[in-house]
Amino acid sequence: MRPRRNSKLDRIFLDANAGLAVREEVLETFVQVSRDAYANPSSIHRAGRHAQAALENAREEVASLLLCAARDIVFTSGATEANNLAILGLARAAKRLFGRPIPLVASRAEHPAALAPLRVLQQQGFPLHLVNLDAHATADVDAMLEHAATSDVSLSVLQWANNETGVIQPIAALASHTSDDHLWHCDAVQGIGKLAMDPSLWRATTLALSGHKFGAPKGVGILRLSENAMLDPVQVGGGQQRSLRSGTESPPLAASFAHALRLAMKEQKASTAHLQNMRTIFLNALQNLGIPFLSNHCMEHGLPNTLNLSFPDLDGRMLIPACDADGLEVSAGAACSSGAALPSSVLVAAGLAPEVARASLRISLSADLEEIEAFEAAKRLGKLLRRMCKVAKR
């Protein structure tokens, strides 16, 4: 079950782009596991071989739904420790195998936790080129195939959809070219439970998912390797996980997620008709209200829960709170930046002037999104709106 956050419509929550409430089924998983494999998986006694077997099987499950070799699953904290292992261990690995630091290519769409450790490998050495975007933050990615022809080996990293836009990223052309020399890294994190899996995401050399996304709890995902991916481990100390990420293990954690996406991946399907429906629901009503907006989000090749909108005409520094006062809970971006006063990058290498970026809100909508809750929240944005136009005019 999908637990139910409010209902008297108090509060409204449009931020699942940014993460969910953990399901009270996985809820359940954690606390069994918690409970009955409580020892140190790597403790060589009974109780640490029962916690072992609980670890594994996780470990199997995720890997029979992502189509793997259970030892290629790498359990971590989350997308951003999955990124930064697979971004900088495939390029630390490749500049060890061949002596020299190899180009990087990425879309200037990628989330932070991608971006952030190529900068990293950028001031190390690595020669790094961020292609550019269209009006829906859609990658070049001819620009991406060009670049990384330029060398006998490259890494690309590439998302499959885009958090912000929620535009689904052209990946099959980038997978047509990905080998053991032009190695792709896909942080796939907001498709899992949107999307029907994509046969191209199998050839990617790495994979990055994030547990909290789709209902298990904060604080693991996975990275899913391909059969020959090499990479340098960006940890070390008691060599768990072939020692690609040492560290103690949590069955609970593992177990939890591996529930969470065999339900995600179930109920994907279903979960996408209702996402489109409530989508259409709230932006029929907000344009009924007749407040002009601009779409970022891209309706026939995005993700189905995701609009993006901008309102030139207002200060976009008092948007979120405004709508956190109003009871909306939307956000601006990347919810790890969305503090931040600057506009969204992803917005202003989309095409938008970074004054218009700023007032643009990303709303995201949850699988137990009501027809009455989409509705209200239109119509109280549409209120707030028109309340901050007067303001604007006067």
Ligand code: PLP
The other form holds:
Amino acid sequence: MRPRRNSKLDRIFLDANAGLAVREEVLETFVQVSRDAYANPSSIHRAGRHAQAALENAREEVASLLLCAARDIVFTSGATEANNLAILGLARAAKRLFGRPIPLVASRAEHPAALAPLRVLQQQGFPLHLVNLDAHATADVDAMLEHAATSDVSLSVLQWANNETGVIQPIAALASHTSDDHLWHCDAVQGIGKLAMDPSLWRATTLALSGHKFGAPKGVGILRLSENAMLDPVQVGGGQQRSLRSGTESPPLAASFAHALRLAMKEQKASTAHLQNMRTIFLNALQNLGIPFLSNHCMEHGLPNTLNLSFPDLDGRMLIPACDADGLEVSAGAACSSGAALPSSVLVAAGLAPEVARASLRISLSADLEEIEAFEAAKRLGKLLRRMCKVAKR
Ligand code: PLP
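Moving from the form predicted alone, what structure would you give for the form predicted together with pyridoxal-5'-phosphate (PLP)?
Shown next: the complete complex, the earlier chain at its head.
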């Protein structure tokens, strides 16, 4: 059962890509495992062994869903940590093995949680090449492959789907070139529960997921490793999780993650169909109101729940606060930077002028959105935009 957030039509939640509420049944798992497996999973007494069993059961379930061995699942605090561990860990281990900093290649569409560790490595002497995007924020994967091929060893970073425009990246091309020497880290955060699992994902050297994007509590994610992945740890301490991620593990968070992942994967097909339907209803209703906008999303090859619209005639700084005041919960880009006055760097890299990028909204629907809410959201947004247009023309 999905939680109802508010009374219908009071506040309308259109920010699913930033994070979802915890699902009721997952919350029950969290509470039950917290009560039952309360000890430190590293303790060797009976209570500790019980907590360890709960943790390892969760790891096994995640591994069986993601078609890998349990030892190749590392629980983290979320995808920011998983991206950091993958990118810093792979690059530093490769430098140790090959005796030199390896080239890094990534798309300009990556989330800050991937771009920031890449920048850290660049400052430490790793050559970094960021490839350009098309108007939907699709990465130029040929350019990625060309750059990766200039060295006998490299690390490429390419997400599954973009959190802002929703575009699905051409991961198959990169997957077919991934090897023990040509490493690929995939930030797969946005695809889970919205897209059918793509077999290309299983070729990634490392793959990051975040629980709160599909109904687990905030504060838990995973890194899935390929069999031969060589990583240096980023966080050191007690040597938990094969010394890859020191720190006391949380059996309740791990069990909640496994439960939410199982549900998201099981329900994906139905969710996708519903989301596509709601997106069409919303978009048609907005178009019928005669509001001019530019579309930055990709209907054919994008996340079924994501719209990214620009309103070039408006002052973008007022857009989010005005939506919020009218009960529409939307964002302008990555949630972590949506409070910032800066335009989305992804939209700018996709070719929008900074002032147009600033006047953009990301609307990301959740699977429990109802038809009446989709209509009401479009109507409310249309009204608000008309009001803002009038003010702008004065
Ligand atoms: N990667 C992508 C594509 C995301 O959308 C997000 C969150 O918005 C993250 C990484 C960061 O995940 P977390 O919130 O689990 O740190």
